Structure formats: C-alpha cells, structure tokens
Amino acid sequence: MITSFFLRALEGRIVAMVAVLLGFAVLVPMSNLLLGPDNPLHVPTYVMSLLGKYLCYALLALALDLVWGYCGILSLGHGAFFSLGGYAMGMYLMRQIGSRGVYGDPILPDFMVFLNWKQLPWFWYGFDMFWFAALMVLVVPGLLAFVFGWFAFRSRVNGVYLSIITQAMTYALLLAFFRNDMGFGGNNGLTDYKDILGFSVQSDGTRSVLFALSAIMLALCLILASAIVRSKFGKVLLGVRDAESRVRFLGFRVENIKLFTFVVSAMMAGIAGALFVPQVGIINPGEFAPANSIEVVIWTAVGGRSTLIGPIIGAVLVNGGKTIFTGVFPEFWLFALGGLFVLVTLFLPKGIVGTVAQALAKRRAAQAAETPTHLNGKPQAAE
C-alpha cells in the first residue's frame, strides 16, 4: 500500500527533477573534495554552501506550494516554521560547543553566561542529543501548525483573513525571540558553532555532506508532496482549493484536510530550516521577519504555483539573481524583486513552469488536431 502510494508520484517531470537533485548531491561534493582548486570543474566550498542554502530555500518554497498551490491556503507565515526548525538545530549546535566557548562554561551557552543565567532553561534539556534535536525539528513546527490550524480552520477563516493571521503569527514570534529573557540569544541569535555529530562544521567534508543531505532531502520531500497531490486525497485537496463549499456538502471534513496538509507543509519547512542553519552558521530572529515569508510567495509564483517543480526552480533562480544583483546594485534589489513579481503576475500568471507546460499542452493539442482520424484501422483524409 505504501509502495503504491509513492509510485503515484513518479511521473516524468518528478523523476527528472529527482534525478537532477540526486546527481547534484553526488557531483558537487565530489567536485569540491576530489578536484584541485586549479581544475576548471572544481566547486569552491563557499559556492557549495551557497548552493546548499538555495536548496534549503527551494524546500521551503515546495512546502508553501503544497498548501498554497494545492489547498488554496496563502500562508504568509511559513518563515516561522522554517525559523523554528532552524532554532531547534541551532540549540543542538550550541550545546555541542561546551567549554570551548568564550566564557568556558561546559553547560551554558556564552549568551546565557553574559546575561548572568545561573542554570540551563528546561526547554534546552535534551538538545545535547542529535536524535532529540532532529525530532524537535519536526515536532515544534508541526505542533505550532496543528494548534494554529485547529482553531483557524474550524473557525472557517479563509482567504486574505487567514493570510493576515499567519503573518501576525510570525511577527509575534519575531518580537518574542528578540527578547533576551526568552533564552534564545535575543537579537544576536545562535551562532559560533563548532561541531555537528563530532565533525567540524567548517570543514570541507562536513559542508559537502550538508549539501548532499539538502539535495537528498529536497528530492524525498518532492516525492512525498507529489505522492500526496496525485493520490485520491490529492483530488479532494484540489476540490477544497477550487470549490470548498461543494466538497463540504459532499460530506468531507474540510478542516481536517486543510489541517493535515498544513502540518505536513510546516514539518517540511522545519527540515529546510534545520539544514539551513549549519550551512549559514547563524540563526537569529530576523528569519521570522514577515518580509521573508512574502519572498517565499514570490519564489513560488515566479517558478509556477501548483507545479511542485516550479517553486524549486523559482527559489534557485530568484536567490541566484539576488546574490548577483545585490553585489552590483545592492540598494535596488527590493525594487527589482517587486518589479519581478509584478511582471510575473501580469505576463506569466502560471509562472515559468506553468507557462511552459501550458505551451507544450497547446502544441500537443494542435498536433493531435492535425493528425488524420482513423476508422476501422484505415486512415481517413481530413476534409
């Protein structure tokens, strides 16, 4: 049963993208570790880490597409789930520093010593173990999404009102995590990591593994999302997006359908945040900023909503453009991003992948119309 569920995900485009991601997971680390700096095919470590960050953003955009593109929930707060997953991993990495911190305390992180904390807060217990931190990467964003969705969906909050509430949620978390007495590093956040599972975070080998894990996890989540939307549940999901009242009248519990999808999407966003933190080297409250969640919407729209592959492409293209553009004209980047969103909305409403797919469908339909019909196995000339 489980096998048949995932086999539904293996359509041509998904297989191709999974193959590309797995190829990158192997080839880029090999190029970094096995080829010398003088080789033209060598990928420097900083470039590999930058690409790994793009893959984490792509996973976040994929998570948003699952709820926005297929369930009709425009979430402007997915940055909250991304950040919570990042903080869970950051707490584990901070516990691994031990006595190598500036103040040499074997238990308390440096910012707690600086703020005169006498003991470790209860919610930091267990984060010295990787399995516990990995579990919290899924549980914390998933639990927040469950509680939020339980009240919002049962109250039948929809449309722009739901979007505003999700944005208010992430802004509230932004203000909370800025406070020093919250125990998460305040404005500075969590940084100065040393090890992960006993390996140096700064070493080329560790960064290669993190890049490969980012690509592999993105491929696995793509398969999972594709299996969900191509299943019978996915058909109902599309019905909720396009005609929620009709689905409700047919006897389906729409709030449960939305809740399940929202929680799965939040967990995927949490995984993206957890992979993001050790590659970037810091997590702070700025990741909760509502503008970050709005950017994710732009990545998804540019690549193509309701395509799964489109948000991945959109996230990589927009962030790659951001890296280049901010190096040349840093003060104009936000104007360029806003202009890009307007242009896509006006001229590419289905995004890059959606527009290409539509053009190919029209071409196939035109070719089929030109093909002579067959009756009783004999070709008939078209009149």
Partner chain sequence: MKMSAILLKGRRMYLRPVRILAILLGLILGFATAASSAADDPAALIKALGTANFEQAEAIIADLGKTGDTRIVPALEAFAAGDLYVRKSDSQVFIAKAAGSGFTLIDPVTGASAGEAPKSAITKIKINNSLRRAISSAQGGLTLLSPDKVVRLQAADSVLKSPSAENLELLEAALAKETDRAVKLRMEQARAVSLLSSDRPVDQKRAAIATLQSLGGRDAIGILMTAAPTLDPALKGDLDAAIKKIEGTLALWDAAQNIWYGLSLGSVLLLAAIGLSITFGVMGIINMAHGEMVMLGAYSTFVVQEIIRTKFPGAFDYSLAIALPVAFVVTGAAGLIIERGVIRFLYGRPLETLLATWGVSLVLQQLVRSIFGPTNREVGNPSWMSGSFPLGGMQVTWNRMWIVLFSLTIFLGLLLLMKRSFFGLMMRAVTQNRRMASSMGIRTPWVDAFTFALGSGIAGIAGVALSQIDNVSPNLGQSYIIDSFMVVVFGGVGNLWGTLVGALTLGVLNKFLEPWVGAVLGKILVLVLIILFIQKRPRGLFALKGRAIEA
Given for the second form:
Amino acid sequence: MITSFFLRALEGRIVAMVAVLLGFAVLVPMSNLLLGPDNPLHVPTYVMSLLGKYLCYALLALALDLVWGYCGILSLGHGAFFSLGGYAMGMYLMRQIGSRGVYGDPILPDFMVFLNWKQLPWFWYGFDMFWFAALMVLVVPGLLAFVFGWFAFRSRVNGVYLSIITQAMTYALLLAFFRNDMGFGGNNGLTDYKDILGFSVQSDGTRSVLFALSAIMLALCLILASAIVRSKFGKVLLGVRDAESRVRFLGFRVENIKLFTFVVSAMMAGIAGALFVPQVGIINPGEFAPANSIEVVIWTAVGGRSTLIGPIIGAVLVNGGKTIFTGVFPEFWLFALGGLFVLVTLFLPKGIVGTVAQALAKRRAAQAAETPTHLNGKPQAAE
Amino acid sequence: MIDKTTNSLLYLNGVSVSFDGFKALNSLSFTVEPGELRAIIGPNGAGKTTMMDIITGKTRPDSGDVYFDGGKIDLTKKDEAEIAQLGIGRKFQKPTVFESHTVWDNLELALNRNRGVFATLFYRLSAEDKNRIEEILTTVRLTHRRDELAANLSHGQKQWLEIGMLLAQEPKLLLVDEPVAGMTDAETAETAILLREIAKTRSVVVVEHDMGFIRDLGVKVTCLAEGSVLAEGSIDFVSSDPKVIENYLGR
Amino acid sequence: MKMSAILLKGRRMYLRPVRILAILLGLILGFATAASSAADDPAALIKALGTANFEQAEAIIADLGKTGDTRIVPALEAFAAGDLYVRKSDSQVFIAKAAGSGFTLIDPVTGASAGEAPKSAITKIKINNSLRRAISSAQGGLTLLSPDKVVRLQAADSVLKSPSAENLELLEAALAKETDRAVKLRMEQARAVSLLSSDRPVDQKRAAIATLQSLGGRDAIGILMTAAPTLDPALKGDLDAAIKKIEGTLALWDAAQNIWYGLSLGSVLLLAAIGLSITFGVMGIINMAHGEMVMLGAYSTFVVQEIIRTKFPGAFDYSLAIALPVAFVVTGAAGLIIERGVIRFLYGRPLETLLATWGVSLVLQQLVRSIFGPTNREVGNPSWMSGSFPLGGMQVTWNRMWIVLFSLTIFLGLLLLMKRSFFGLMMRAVTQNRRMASSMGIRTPWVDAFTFALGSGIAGIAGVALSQIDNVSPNLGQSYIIDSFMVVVFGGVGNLWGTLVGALTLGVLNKFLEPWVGAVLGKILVLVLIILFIQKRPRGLFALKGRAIEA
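Cool, the form predicted on its own is there; where's the form predicted in complex with its partner chain?
Every chain and every other molecule in the complex is listed next, the one we just looked at coming first.
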C-alpha cells in the first residue's frame, strides 16, 4: 500500500527533477572537496552555501505550492513555519557552543548571560540533543499549523480572509520574537554557531554534507508531495480548490483535508528552515517579516503554481536573480521584484512550467488532430 | 413534538429561517416518503434553495424540526459532510463538477467509500469500484467521454455528470435543483427519463421551473411561496389552484 | 503683636526644643534691638536681616510676610537671588547690583537709589535652602494682596505648593477681599492646605479636608499624606476617605485618558483603513499598495512644506490645508494609474490582485527611496497642531485632537458621498450588480477606476494627517497595511460603520492592554484576538448575513 502510494508519485517531470537534485547532491560537494581551487569546475564553498540556501527556499516554495497550488489556501505566513524550524535548529546549535561563547557560560547562550538570566528557560531544555531538536523542527511548525488551521478551517475562513490572517499570524510572531524576554535572542536572533553533531559548521566537509542533505531532503519532499497529489486524496484536494462546497456535499470533511495538507506543508517549511540556518549561520526575527512570506508566493508563481517542480525552479531563479541583481544594481532590486509580481500575475499566470507544459500539450494535441485515427482530439488543458 | 412513528424519509415541520429580517422560510412543513419522486415549484424567492440548504446542513433553521430516515436522525444537528454520508445527495442549481478532473475521476471521488484523509491517501481503485463507475457512466450516458476533463463537457453533460456523481454517492434521498435549466428539449426529455429511472431505487426531490418537464415527470407537486407551502397535489390540481395561479403561474 | 509670641504660637507644631532655644538665644543676643523695635516695621526687620544667623533670618522672613506690606517683595526676591547686602559701615541693608567695579545700592523698602559702594564696603547676606523656602512662602503670602489678578493666582498656587501655617491669617485676609471666582477658589484650597498644619479646631480642619478633596489630583493626595502624621486622630477617618475618594476620581480620569489615547489611536487606524474599506470593502480589491498611498500622501505634505519653507515662509501654518488637496490629487492619480494599468485585468481574481498590488507597493517604496532617500524626512507641525491643553484630569495634545476630529470628518464626508451623491449611487449600483448597472448606461470601468482613485486619494489624505505624528519614511506604509486590513476585516467588509467601530474598538483595546502587558505584547494580543474573532465571525462585526454571501 505504502509502496504503491510512493510509486504513483514517480511521474516523468518529478523523476527528472529528483534526478537533477540527486545529481547536484553528489556533484557539487564532490567538486568542492575533490577539485583544486584552480580547476574551472571547482565550486567554492560560499557558492555551495548559496546554492544550499536556494534549495532551502525551493523546499519552502514547494511546501507553499502544496497548499496554494493544490488546496487553494494562499498562505502569506509560510515564512513563520520556516522560521520556527530554523529557530528549533538554531537553539540546538546555540547549545552546542557550550563554554566557547563570549561569556564562557557552559549552559546559557551569550544573550541570556547578557540579559542577566540565571537559568535556562524551560523551553530550551532538550535542545542540546540533536534528535529532540530535529523532532521540534517538525513538531513546532506542525503544531502551530494544526492549531491555526483547526480554528480557521473549522470556521470556514477562506480566500483572502485566510491570507490576511496568516499574514497577521507571522506578523504577531515577528513582534513576539523581537522581544528580548521571549528568550530567543531578541533582535539579534541566534548566531555564532560552532558545530553541529560535533562537526564544525564552517568546515567544507560539513558544508558539503549540509548541501547534499538540502538537495536530498528537497527530493524526498518532492516525492512525498507528488505522492500526495497523485493519490485520491490529491484529487479531493484539487476538488477543494475548485469547488469546495461540492466536496463537502459529497461527504468529505473539507476541514480535515485542509488541515492535513496545511500541517504537512508547515512541516516541510520547518525542515527547510532547519537546513537553512546552519548554512547561513544565523536566524533572526526578520525571517518572520510578512514581506518574506509574500516573496515565497512569487517564487511559486514564477515557476508555476500547482506543478510542484515549478516552485523549485522559481525559487532558484528568483533568488539567483536577487543575488546577481543586488550585487550589480542594489537600487533596482525592489523595482525588479515588484515588476516581477505585476508581470507574472498579468502575463504569466501559469508560471514558467505551467506555460511550457501548456504549449507542449497544445502541440501534441495539434499533432493528434492531424492523425484521423483519434476521434476525441479535443485539446486538453494542461494540469 | 415529533411523531417518532413517522415513516417519512424526510420530515420538515414548522421550519423558519430569516436573513437580516427577510423571512426566507416561514414555518415550512413538508414530507417525502421513501421511494417518492417529488417536484417543487414556486416563484423566485419562495425559499426553494433555502429549503435545500436547510436539509443539507448548509444553513441552520431559526426554529422547526428537520428529521431524516423515519424520524431517526435530527438533521439540524449535523453538518454538510455528515448529512452527505447519511445518504442525502444534492445537485446545485449551477452545475458544480470538478472541472480540472476527468469525468472518470469526478465519479471516483463521488463513490461512496471511506472518505477519511488516510483512506483516500492510500486508496486503490478496486475492480468492484471500476465496475460501479462504468455502470454509472452508462446510466448518465457519458461512457464515451470518460477520459475528458469535465471542463470540456457541454452544459447538459455537466448536469448529467453531477447527477452521476450523486448516484455514485448512493444516497437515499436526492435533491436536484433545476436539473434542466439551459438544456435542449431533447436533453430535457432524457433527463426526465433519467430521474424517473433513479427514483425507482431512491427518493428524489426536484426543484424546477420548467412546467413541461414537471408534466413529463408526472409526479406529486408542491408549490412554495414566500417560504411556506401554498399547494400540494398532482400537477393538474396544483396548476388550477387560484392561489398558485396568482402567485406563480399567472405572472 | 509681640514677635516672640507669634513665633512660638505659629511654630509650635513643629519646632523642636533645640530650635526654640536657639531662637530665644538669638532674640536675647545680637537681635535685641530689632526685637525691641516694632515687629511690623518692614525697614527695621530688613535691617535686622543684616546681622541675623540662618535661624533668626527665617523668623524675620516670616515676620516680613506677616506685615502684608507688598513693598518689600523686591527685597525678598533680591535676597533669594543673593543680591541683598549689608553695608559694613552702618549695618544698613541694601539691594545691590553690580555696576562697573562697584555696586549700585537700592533701598530695600522704598526702592529708591542709595548711591554706590565699592565691593569691599559691603557683605553679601548668606542664604540657604531652608531660607529660600521661607522666602518663597513669605512672597506667596505677600503677593496674595497684589492688585494684579494673575499675580494673586500665582501666589495662591505657590502657597498651595509650599503650605505653611504662617500664611493662614494673611490668606484669610486676602480671601475676604477677593472677588475673582477662580482666584478665590484657589485661595480657599491654599487656605485649606495651610490650615491642616495650623492649630485650628478640628471641625475647621475637617472642612479643609473636604476642600482639598474637591481639589483632587495627585497633589492633593500628597498634601493629605504629609499632613496625616501630625493630624488629630479624630480626623483620620475623614482623611482616609478623602484620599480614597480622590484616588477613585483619579482612576476615573486615568481610564478617561486611556480611552482618549485609544480613540486617538483608533482614529489613526480609521484614517489608514478608511480608504481600504472602499477599495477592499466595496470593490473587493485587495490593495496591498494601500499603505504606499498613505506614504505618498505623507511625502506630498513634505514636498508642499519644502516649497512653502523656501518660497512662502509666512504661509507655514496653512501648509497642511494646501497639502490635503495636493495629496488627494497625487495619490488619486496614482490609484487611477494602478487601477487602469494593473488591477482591471485582475477583477474576480482577488489573490492575484493581492500579489500584483504587492509588487506595485515594492516599486513605489523603492521609487520614493530613490527620490527622497531612505531616511526619515522632517515634516513640521504648524503652530495650531503643537502643544496641549488640560481637560479635567487629563492632558490633550492638539495634534491628536485634530486628528480625531479630522478622521471623523473624513468618515462622515465619505459616508455622505456614498449614500447621498450620484457618484455614490453609481458606485453602489456597480458593486451590487455590475451587469445591470452596465445595461442602465453606467460606464462600469470608469466607476471602478474612480472608486479606486477615491480610495487611494483618501489614503493620501490620511498620509497628510499621519505625517504629523509618525516618521515620514519609505516604510511608512508598511507599518499600517496589516493594521488597516485587520480593522476592515474586524469591522466587516463592505460596511463603513463597521470600519469606524472596528478602528475605535481596536484602538481602545490596544491602549487598555498596554499598561498591563506592554505595547508590543498588547499588539500581539490584539492580533491574536482578531485572528480568533475572525474564526468566530468570519465576516466581521457588521457582516451581512444570508444566502447571497458566498465566498
């Protein structure tokens, strides 16, 4: 049953993307570790970390596509789940610093010593153990999504209202995490990590493993998402997106369907955040900013909503563009990003992948129409 | 209050509901017997759609009783999904099918199987389910279009697909809101045959404006006006009622 | 009246034996001559100051106060300022002002010039803080009789602040003559204060407590508290009751002040949200660039003020009046362009509209940043917007006051426009039934465009007002957009009254939570409450209910 569930996921585009990701997971670290810096194929560590960061963003965009593309929930608060996952990992990394911090306290992170705290707050317990932190990476975003979704979907808040309150949610968290007495490092967040599972976070080897993990995790989540979407549940999901009341009158519990998807998506976002933090070396409240969450939406839209691979492509393209742009014309980046929002919604509503798929389908249909053996040669709309 | 010994499949008694002061239903009482095909007529705003909303749990009545299955089940305490699972299917006024799914998938989703999250995640189409879908495709005359997206169907075909989905749900009671609106005459006649066929195994309530269609159905008619029952009986009896003529037909 | 008698009588309440001894000693020794001369002769008393020590001087000052002779006020002032000197040759006391190498001398009582003296010929009379207090108390007493009403009022105030039993008789004398109501009231309060530290009978003190209670405020509590330890035990109940009563009134005023702050915040929210309640509420457009319209309005104000500053500096007080139409036109035009250029292609796709307008907001922010720079720009308050006035037990700042009035005016104006004007009629027709409106000859695309322009223009006007209380920076709009949406959603979409009630409720709620949990946590709580509220009533406070409402 489980195998058939996952086997169903492996459709052409998905397989291709998984192959690409796994290829990256192997080749990029190899080139970083094995080739000398003079070799033209050598990938410097900072580039690898940058690419790793893009892959984390891609996972976040994939998570958003699952709820937005397939369930019609436009979450403007996915950055919150990402950040919570990131904070869970950051807390683990903070506790690994031990007495190597500026104040040398074996238990308390520097900012707590600075704030004159005498003991570790209860919610920091357990984060010295990796397995616990890893669990929290899933549990905390999942729980928030569950509680939020439980209320929102049960009372049938949907459409733009839902979008606005998801935005309010991440905004409230932003304000909360800025407070010093929340116990998460306030303004500065969590940073100055030393090592992860005993390996230095700065070393090329660790960086390579983190990069490979990001690519593999993204591939796994892609397969999972594809499996969900291609199951009967996925069909119900699309039904919820397109005709929610019909689904309800067919006897499905729409709120449970949405809740499940929302929680799975939030957990994926949490994983993305957890992989992001050791690679960029910091997590701070700025990640909760509503603007960040909206940016995720545009990555997804650029790549192509409801295509699963589109968001991955979109996240990498937009962020790559951002890196180049802010390096060359920092003034113009917001113009470019703003323009992208407008142009994509106006002229490319299906995104890159959706538009290409549509064009391919059209051509195939045209060819089919020329061969008289096919009677039902009506053009099929792309998914 | 309620006579628990009733044999009615559906039992509405004194149901009232108002929206911002507008009384959509005014002490409406109405019963449907098992295996009955019933037509409902009435002018716009008579409360036909609101009545369906109440039966299917979309709207809660301000007062009154709504019981299902011989008085065993209080529908006012259930939500849409529960009511659908109890065996009440509903076709909307505007055909509502899943346009981004194929005809086949539409029926597969509607099949009366476990609708839980995990059951649907790991669902595999069995031979039995396959046969059932084939059967329904034949009934609603869509076998030749089974692999097409529902979006590409004609208006009439969408209406039929929706009726097919209701059949896949295997309901005890079907509520059908204006099934022939926008249909050609030939389609309308076929729909009447289809509904009569369906009514052999279950109860059907049809809301319709098309008097010719109702005559084709040849069943008991209820005329609603201003949220309550104006007249009930055969089509000839109802259409000769002066109140009905004044309220509905005359206009 | 014999001076020693007065001294003993007046100070019995708080003079310790040592001090009494010292005064008696002073009376006997260096001060015998002055004491023997008339105690109410100001000239003699001032002369005695020249040889007195601090303790004696304090007693003399008190006596001076008793004389009721307003001529000595300059001498007291000079003493407090350290300008009172004694001439070594004859022990005469003068007010001395530095003139060239020496000093000009002025007679302390008559104010007549008394020639000059070199620095070596005179000695400054020393002063300490205790003396300064005595002086100000004596001055207070003396000026109570001044012919100038303002001076009398100030005098009463100063007695009120540093009460002493010595002033009591003087105060009563002044009270008897007083005709002005305000001054009389203040004097009565001052008398009550002084009376508490005197040896008057209990029932007079009881009345004094009542008077103080009617005075109210934290000062009154302070006075009553200081009086408490030495007060007759019989009066303790009255005192406690009075304090409790005053505290109750204070709490009421605190609440009123909080409500006012809340209303003021609410009116800011209303200003920010009211344009949105048109574009979102009436047209169903999610305009994420709404905050940037507010920002453009604020920058319009800045530009108008810059021009006025450089070209017509005299017209600065009118700058806001000029900025209002300018901002309305600028942002209205921007809105028109956005609607025609972007939004009209996206009707019926609210989520896409949200994304596209977010893009527009990014572009506008960067545009303003490129033109005006990323830092805050200075927008001035005209004179009529600055300062504050007291209202009962609270302070009301003029700029808040005007913003509350302004936002209510805008609200009412908009309400009238929607309900009474032909444009409003068309607007409502189009939003209710587009096709029907169109077939009746209404150009629906233009109604859309102008409705959106109207919403944007109102956001611009809000920007003019907000420039008076907030930093004008490219990020100005960002800080209002979420709050504005919250207000509209909370109040109920498509309902102007809902927006009003929503904004004011959220404002007051915020300000009431603030003292308990702090500003940030308060805001978080409000957000959480709204999120919960929307779950309960997904369509807001004043939602329309019925079959027609379908998502």
